[in-house]
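Next up: a single chain in structure tokens, the form predicted on its own.
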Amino acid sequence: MNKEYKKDFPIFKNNPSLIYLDSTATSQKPQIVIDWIKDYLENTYSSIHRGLYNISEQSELLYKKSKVKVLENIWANSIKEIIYTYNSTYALNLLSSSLKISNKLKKWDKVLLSITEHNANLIPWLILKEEIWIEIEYINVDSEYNLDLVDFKSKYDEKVKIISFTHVSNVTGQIFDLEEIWKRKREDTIFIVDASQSVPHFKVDVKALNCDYLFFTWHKVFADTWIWVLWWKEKLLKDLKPSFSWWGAIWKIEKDSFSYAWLPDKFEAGTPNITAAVSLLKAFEYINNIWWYNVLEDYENNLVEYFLEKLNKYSNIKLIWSKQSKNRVWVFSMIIDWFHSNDIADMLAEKNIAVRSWKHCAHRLFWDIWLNHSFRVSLYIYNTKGDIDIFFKNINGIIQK
């Protein structure tokens, strides 16, 4: 790849010696969607869905351009199947419960979860498994990390109302093939992905998936915080009621009753958070203008392996995954003997490296694994080579030490 993209993310000039390694947990934002944001904020920001002056309904009309854009690139039918929340943990949450208050979801009834599962994906389920009795069972994963689909027809019984699996592990990188999973599940089951970590990474197709409700996060995506995409299929919302509603989420109040607005605006009860949605605009018009996907998996792929030939010069450092380059993305979690990953994050810190350490959100793969913690690196666009090089040249110098 020719162009340097590290130009384009103001942080980088700002911090001139620092190799940002953390893109898994949030990615750094380029000047154009900075510049956006300052100019929204300046210019046109203010409160949506009942202003009848000029700037709330500029506000409102980017508002939904931003889902137009969402709808666009996950291959959605409809805006009123995009659903914003605030964060993973709040999607989830979102969903679970207001699928308990719908009945969706009784005494008994069975959840279906990889051992992989992030914990934004693991305790709404654990919460509901105290408050209604449902059950939960776990999908093991092979000796490559994938699902075993032998364990999945082994537990996939006529109790199973929901699966809910993630799309790409944050620990492994490994990309599952959830295709294989609609192709075996039953119409009395819901499909629930967890997209996060596959839409920054190459392009997600609802309908290829057929999942009912997927959703993910932007931040991870050159946008603001505080904007996750819940997706649900718009026949399902219509017989779902949101678990706790008020302002933008009612029509009509009465005496002693009231009616729920439109969708999607029926889940999305207060005053979202605008500046991020329409950061999103920027944010895509960034993606359009690097050819978006084409360029990211080529330039991933390649980083992929040049960082595990690099990694693997060290019999010391062992990787939570196979060493092949393929069905994957740039996540890797590691860890070294005798070394609690902690400190390794703390001293490659002190040189001002970013990784994670600790167990990621994943504390039941970890604890099927034997394992206590790792340390994990995730790239993205605005790494090089030489940020592997230098990455590599200080956990030698650990290593030595």
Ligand SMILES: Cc1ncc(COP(=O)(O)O)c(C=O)c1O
Second form
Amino acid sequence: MNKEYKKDFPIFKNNPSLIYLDSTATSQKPQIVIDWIKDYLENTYSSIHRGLYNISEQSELLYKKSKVKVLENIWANSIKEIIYTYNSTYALNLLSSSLKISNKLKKWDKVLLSITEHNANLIPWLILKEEIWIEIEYINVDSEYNLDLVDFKSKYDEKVKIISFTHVSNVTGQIFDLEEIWKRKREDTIFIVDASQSVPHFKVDVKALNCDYLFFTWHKVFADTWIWVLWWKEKLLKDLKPSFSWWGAIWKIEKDSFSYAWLPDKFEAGTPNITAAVSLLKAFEYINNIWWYNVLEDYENNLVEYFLEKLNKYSNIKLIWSKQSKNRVWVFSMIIDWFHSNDIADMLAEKNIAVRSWKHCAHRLFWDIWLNHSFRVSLYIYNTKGDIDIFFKNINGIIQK
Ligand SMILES: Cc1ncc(COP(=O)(O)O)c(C=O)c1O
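Could you give the coordinates for the form predicted in complex with the named molecule, as opposed to the form predicted on its own above?
First the chain shown before, then all remaining chains and molecules of the complex.
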């Protein structure tokens, strides 16, 4: 890569010593997105779905345009399938509770999750376990940290109504081979994919994935926060009732009754985060015009190799991932003998190096691998080999101390 992408992100100009290694949590924002948000708020901002005046119509148009962009990027069929929510917890709660009130999930029905799921794809199912007594089973990972297909086969019985897996683990960085799952899946099982960590790294195609629902966020890909995309197959959406509702999601209110709006509005109750939705447009423009996924993938492979090469020199750093697998993104969770990861993160923070520590909201995995903590380095387009050098130089200092 011959361009220094760091220059596109003003946070690094304003914090020259910052080494930001926490992009799995959220990405930094390029100037083009920041300028656009300011421009939108100064010139066009207004409510949507209800105003007949000029800026409201322009805002409505931009909101729709952002959905068209999402549609084009994930190969959806229509914007009726694209619902904006606020975060993944909200997206999954909306989905799970709507499945419940639409009688798609009943007592003793089984949900299959992997042990690596982020809590966002765990808690909503645990709530249903308490509420209506569904069962949950967890699929193990194999020595490569991929889904254990033997375990999957033994647990995938006729009671399984839902399979909900992450595409990429936010702890190990492993890309799950989901093709192996849909090849084995029956027609009567709903297949949900958490694409929160795949969309920032490579192109995700809902048709190729053969899933029924997919959710991800765009704040991890340069847009503003509070914008999640929940994609659902239109035919499944049609006979699903939203678990809660209000204006925007309602078409008509009579004296004592109401009817729902069309798709996708039926599932978007209240005023959405219009600014975040509009910020998506420039995030896409940045990705499409300045670099593209194949550029990112090459750069990513290069930095993964560089990071592992450096890491291999330390016998006392344990990586939570198989060093053999090539099927991974640039997320590295580690522990160092004799150190608590929170202390490592603290000491790095003193040097203005931002890493994440503890269980990365994947508590179930940490139960299963008998660990209490780890610290995580995650990279993105603005990181460089220089950042990795500074990280290891400081880790060296900590170990020496
Ligand atoms: C795999 C995965 N799912 C869900 C989430 C939840 O995202 P948020 O905290 O933005 O709701 C994350 C965030 O890190 C994630 O990595």
